Amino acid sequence: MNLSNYQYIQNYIGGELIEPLSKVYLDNINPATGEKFGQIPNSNSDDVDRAVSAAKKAFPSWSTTTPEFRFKILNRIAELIDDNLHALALAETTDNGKPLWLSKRVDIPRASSNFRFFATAIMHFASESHSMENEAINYTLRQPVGIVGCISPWNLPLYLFTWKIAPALAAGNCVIAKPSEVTPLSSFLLSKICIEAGLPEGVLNILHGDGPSCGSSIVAHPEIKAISFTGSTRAGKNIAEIAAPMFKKLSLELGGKNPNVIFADCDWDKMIKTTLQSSFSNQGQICLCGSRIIIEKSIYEKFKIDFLAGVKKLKVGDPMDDASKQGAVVSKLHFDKVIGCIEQAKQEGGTILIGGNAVQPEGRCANGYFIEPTVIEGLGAHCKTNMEEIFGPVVTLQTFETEEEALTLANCSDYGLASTLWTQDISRANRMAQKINAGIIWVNCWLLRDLRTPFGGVKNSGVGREGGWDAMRFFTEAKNVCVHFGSDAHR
């Protein structure tokens, strides 16, 4: 896979790529150096319907196929994610603004393993069923849902496309998918896997596009029945007041505020070296991070020191540069977004202990959009800045003398997906997790993922849970089915 060949990327319906009917394109800059390098479709409700049309062909045929057979085609497709590493990655680099080595040991080795891993569920997913005291026996069909939407952001693009469109498929499902326009060409090139890998044609149908013209479409159709989504809690709110009235079955995962809690009696060394990493990974753009620091005070100016010296170590720079370590953010809008929070933190009485600047790094990326890891200190729990999510490389510290006072400035947020704790004290960490409003709680690591495990937030930060079973479910509707045994008895 050249990416030379790809300036201009298609749609993937009826297993065919295709220009969109409008022949309306969308500029795909990238983030590193500021440049146009190709232009993606802006698809329309014209297109939604096309692809449609090609998932009902392929329904009756692909819903009723054996799981060996699911697993086959899904597991090839993890097999080509594998074989081209290298292109999808550099693909998510020049999309995204990402390191290089972040996309080749992260982004495209899980999309890999998020086929793998609902290729093999298919084969042992099961349902129940419930005698009835000699009278009866009740079992339970687990049916796909029909043709669902599937609709993933910027910040993980093939990560999170394929998270969602893996168990859909295996679950039976055809699948009308829209990537971030921000980010669309690791998911052409995906399509380009599909069709190799021998997909049935309409089975998968990819569709590029923005929020407004594409995916405001594809929540609307009355033949799409379930819309999976991850993004802005804002958008969120939009596609349930589209869905909700239709009946359709919405999962929604959504933003993030994430508190990152720190006892002094933690593991220092390795607390220090992980909250780095739950700060600045992907530039802060990742809804996991934990951009609330919320540290005990009797560590508080010793935390200060040691994590601003691996702060000044974070090298902002070129995403093909193995020494960077940190990247562009994805789009200019974005960057003027995040410019605009720091800004505001000033406003509200923060103080920049490091970082708050814009960065041009010198040669081909002296125009691209780069922000240093910025930490600020001296806000209260319930300012702009610790309430609303900023989505990049910034974050607050925050101080607490007492575990009531700690639980307090955690549960503020009004979002709920994901805490760490950092406490050697098991009693501490087990009383802390039941009590933090969050839907994933780590203790002493972070993003530690086994794929088998519920992923969702509560409050803003979304409704229903992927991974594992609950994503199977998702994907499938019950049928209850009673069958008696012949005898006089009624119900």
Second form
Amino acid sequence: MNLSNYQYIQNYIGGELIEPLSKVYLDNINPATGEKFGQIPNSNSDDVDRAVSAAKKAFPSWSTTTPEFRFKILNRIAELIDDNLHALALAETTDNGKPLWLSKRVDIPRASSNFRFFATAIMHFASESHSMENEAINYTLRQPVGIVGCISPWNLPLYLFTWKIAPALAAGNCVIAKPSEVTPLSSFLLSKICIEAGLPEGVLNILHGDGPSCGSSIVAHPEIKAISFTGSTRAGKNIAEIAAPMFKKLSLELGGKNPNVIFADCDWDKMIKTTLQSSFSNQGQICLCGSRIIIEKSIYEKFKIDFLAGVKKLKVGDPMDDASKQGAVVSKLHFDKVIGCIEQAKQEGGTILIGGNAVQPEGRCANGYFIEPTVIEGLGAHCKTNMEEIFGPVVTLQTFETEEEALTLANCSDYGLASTLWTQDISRANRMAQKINAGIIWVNCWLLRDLRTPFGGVKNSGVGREGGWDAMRFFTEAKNVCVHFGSDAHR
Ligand code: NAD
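Given the form predicted on its own, state the structure of the form predicted together with nicotinamide-adenine-dinucleotide.
Then the entire complex follows, led off by the chain already shown.
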């Protein structure tokens, strides 16, 4: 699989790569150079209709294939993702601006492991039965929902796209999927992989386009029965407004403003190393990043010295260069937003301890969208900087003296996605884990991933859980069958 210099992306509908009926295209920009390098269809409701027709034709036979059949095809897709690691990683980096080493080491391997995991999951997925002593037996069928919509964001493009598509297909659904219009290239390459893997036509349809035109047409289509969405809280709210009155199944994985709580008794070196990652990996553009660092007062000065020394070493530069720890942020729009948030933090009285500026690398990246990793102190818990998601390389520092204070600060957010705790005191870790309002708690680690565990948030971070059996249950409808043993059975 080769990447030519200029990329014309096509929709994947009914097993074919085709032009959009809309005939409208968007520009695809490389954020590391600021250059346009391709065009993306901006599909509309006609394109969605076309995809739904293809999916309807495919559904009856796909939904009744054996688990072994689905296992083989999904596993084949996983193998082909691995075989095309370099091209896919290059696509991800060109679209997104993240370092190529990161795309190779994390994004693409995790995309293939999503397919591999759910390929095997369908071989083990079993239904429950409930016996009513001598009277009857209930068994619960878990049948595919039908045609489902999967919509994903730009920060971990193929990784999050496949995290939805793989369980939906494994459970026997036909899928209408839309990657972010900002990072469409790896999912276009996935279309080619699905054709090569022999996925029957119409089972997976990948449409390209923006939220208002393509995304909302998927959400509003009456024959799409479930929507699995990952993205901003703003778009999640719009989607719920359309989908809820239509009684669609909804899984919404939304924004985060995650606390990273550090107690004085932590394993220091491990904490500093991991906190650098949880603050700035992927330029801070991971919904799970710990953007509010909350530190016990007695270690605050020592923390600042060691943390800032680590931040200083994070080289910002060309994502194609292995030495770059930080690449570009995803777009000019996002660059402007993050720089605006840094300005706002200053106006709110925050002190920039390090960073705070745009970076202009020399050479081919001179016009790219790069921002220094930025650390801010001196802000209260309720200011905008500490309440609103920035989703960039920006963290704030706050201090606490008691466990109760730490908990109050951690929970001082409208979001509730993830939280990290650093302490060697096992009782305290468990106490805090019980009381923090978040869907995911990491103790003495960050972003450790076990695909079997429930993944998702509370409050404005969304509804529903992905991962493991939660995903398989979301993409199936439970139907209980109660069988009576006969008129004499209960005597
Ligand atoms: P976004 O909401 O702008 O877009 C996400 C996707 O939704 C894109 O494909 C977009 O085209 C589409 N979309 C936008 N508006 C839509 C609408 N009204 N109807 C249907 N589709 C619509 O988000 P983004 O900027 O791409 O991603 C960043 C956000 O995603 C951040 O808030 C981040 O926290 C969140 N995120 C959450 C998770 C999680 O698991 N909770 C993971 C990654 C990213």
